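The form predicted alone is given below as one chain in structure tokens.
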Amino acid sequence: MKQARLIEPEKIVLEDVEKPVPEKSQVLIKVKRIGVCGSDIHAYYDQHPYISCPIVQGHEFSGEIVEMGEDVDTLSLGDRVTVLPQLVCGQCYPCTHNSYHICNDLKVIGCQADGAAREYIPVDSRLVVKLPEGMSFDFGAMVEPLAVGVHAVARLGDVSGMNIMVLGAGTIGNLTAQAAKGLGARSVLITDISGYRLEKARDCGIDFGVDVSQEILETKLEEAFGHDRADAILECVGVEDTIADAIALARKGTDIVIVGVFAEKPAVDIGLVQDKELRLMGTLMYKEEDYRTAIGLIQAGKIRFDPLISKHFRFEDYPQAYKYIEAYRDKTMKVLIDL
């Protein structure tokens, strides 16, 4: 079978490798869509903290189970699927205390083991998320990112009613401003310095967007939702700029949940911080309830995935569709490997 290998940064070659088994507790699956990630690309420049070369990418996929171990049960051939793409240690602290995703020892398929960017993967079968009947592999490929999403709001609790201000309209700052909006917020406002992915927004229902590079952030947040300002805001860029405007702009008392990765360490104004007894919380990937809240929007009609999907490579041309996303990186939202 074909597989995609990134071996050293900005070189992706494809490779003639032998077909996987299944073990006794795997499915193998036939990989039909690959979602190429922010994450994917920082790796891909060498920019990741915690991926580097070699590698076989992709953590956002679906596929079609056409192979299962013996010990399978709860799954079927021909099942749709998408992945939890954690592998977890299962007997450190995080593990026992059901936060499996903030494992000790956790590696992700795509980053630290092999990815989806080959023609079959085996997968263990509790990682196999099935996907409602009639959802395209598209959306199936994007409950990943979109869980992102899911769980950085659910860090805030019950945020119905709510204002929240999200930091940065790239597609996990877009799938967050959805989530939020999905999970019962009022309003939503948006930020970013491209009004291309501003408009992909308001495509997507968000309420509020301001292009940070020629509004005054603080003007149009109250202009939004008062003097109160938001009651939340989320960091999706990972910039010393956006967690400084999230600290500054924030009222006292505010939850700041922090999405984006950061490639270089912040400087952060931490009396601030404390003078507003702020909270500034981490987010890392999600839950299995995470995928199953996602599909749940999905099915609800309360995700717009179609704005986001900028353009589909076929898996030959996978060196292409990196290229295509450095050639176009202001215009890019989405970029999707076709098996």
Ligand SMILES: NC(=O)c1ccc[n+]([C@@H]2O[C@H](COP(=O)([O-])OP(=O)(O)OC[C@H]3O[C@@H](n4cnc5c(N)ncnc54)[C@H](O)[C@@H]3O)[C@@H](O)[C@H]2O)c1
Contents of the next structure:
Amino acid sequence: MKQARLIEPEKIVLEDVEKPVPEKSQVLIKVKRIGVCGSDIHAYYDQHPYISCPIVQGHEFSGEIVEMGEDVDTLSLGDRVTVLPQLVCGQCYPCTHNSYHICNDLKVIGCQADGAAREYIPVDSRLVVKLPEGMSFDFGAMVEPLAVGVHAVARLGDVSGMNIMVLGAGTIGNLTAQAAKGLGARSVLITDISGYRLEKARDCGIDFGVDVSQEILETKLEEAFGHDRADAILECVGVEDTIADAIALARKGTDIVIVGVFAEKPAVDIGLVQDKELRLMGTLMYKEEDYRTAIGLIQAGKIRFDPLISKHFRFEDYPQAYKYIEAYRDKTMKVLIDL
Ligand SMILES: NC(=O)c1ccc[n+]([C@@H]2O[C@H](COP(=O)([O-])OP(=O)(O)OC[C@H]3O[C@@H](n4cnc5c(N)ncnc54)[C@H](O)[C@@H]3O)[C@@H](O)[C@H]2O)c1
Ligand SMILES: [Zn+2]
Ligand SMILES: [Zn+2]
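Go ahead and give the structure of the form predicted together with the named molecule, now that the form predicted alone is out.
Okay, now the whole complex, with that chain kicking things off.
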């Protein structure tokens, strides 16, 4: 079978390798769709702290079960599926306390273990989530990034009736905003410095968009939600400006969820966190229930993926897909690879 392997920074090679045989507890998935994520691109340019070459990338994917290990009885041949990419130890404190997604020894398929950039991938059956009848492989591959948003919003508890501000309208910010709406938020305001990203957010039904390179966020926030501003804020960029804005603009006694991954340490006014009695919460990936919620939201017609799918590439053109994303960074949201 063919696989696309990042052998050194900026070099993905297509190689012919032996088709894998599933172990007893695994199924073999014929990969149909792979989503390229920002972290894949960071790793490609050797700018990711936790991913190094050589690696077969691909952690957002969907496909079809073509072989089953003898111990697997929960799935069937022909099932259309997506996969939770988390390999966990099962022994550490988080793993034994219902928080395996923050396992002390977490490895992610496609990041620290070989991923789905190949024709067939063997996966433990417990990581496999079936797609409902009629859900496309495109949407199946988008469950993973949507689940990031679902988990981030779930950190806030019940968001019904809330006014929510999301900072950053990249794929993750957009899907976090859509998840918030889908989970019952009254109204969502999203920010970016890119008119294109804000246009996409509007196409996805987000209520308010603010271009913070042109407009004063504080003013726009109060125009949208009134003097009491947002009931909760989700930071989806990972830079000092946005986390500082979140802390400065948060209403007293509210929650801030930190979704963005910070490449540099931000300097923020922690005094305000104390004085305004804010709660700062992190969020990392998702759990199986978030995948199920994400799939439910898609099925209920509450998520618009189409405006986010910028382009498809054939598997043979894997390296070109990465070059395309770099060349059209400003106008690219999600690129999918088709097999
Ligand atoms: N917590 C998790 O589990 C998790 C999972 C996936 C991704 N992430 C992180 O989430 C973040 C967003 O991911 P993404 O794929 O959408 O990235 P992205 O680069 O596509 O999106 C970031 C967006 O922020 C915008 N931006 C930059 N400066 C801004 C500012 N001052 N104000 C408002 N917007 C600004 C950019 O224009 C861009 O649209 C990244 O840091 C990523 O690493 C976290
Ligand atoms: Zn990703
Ligand atoms: Zn563990």
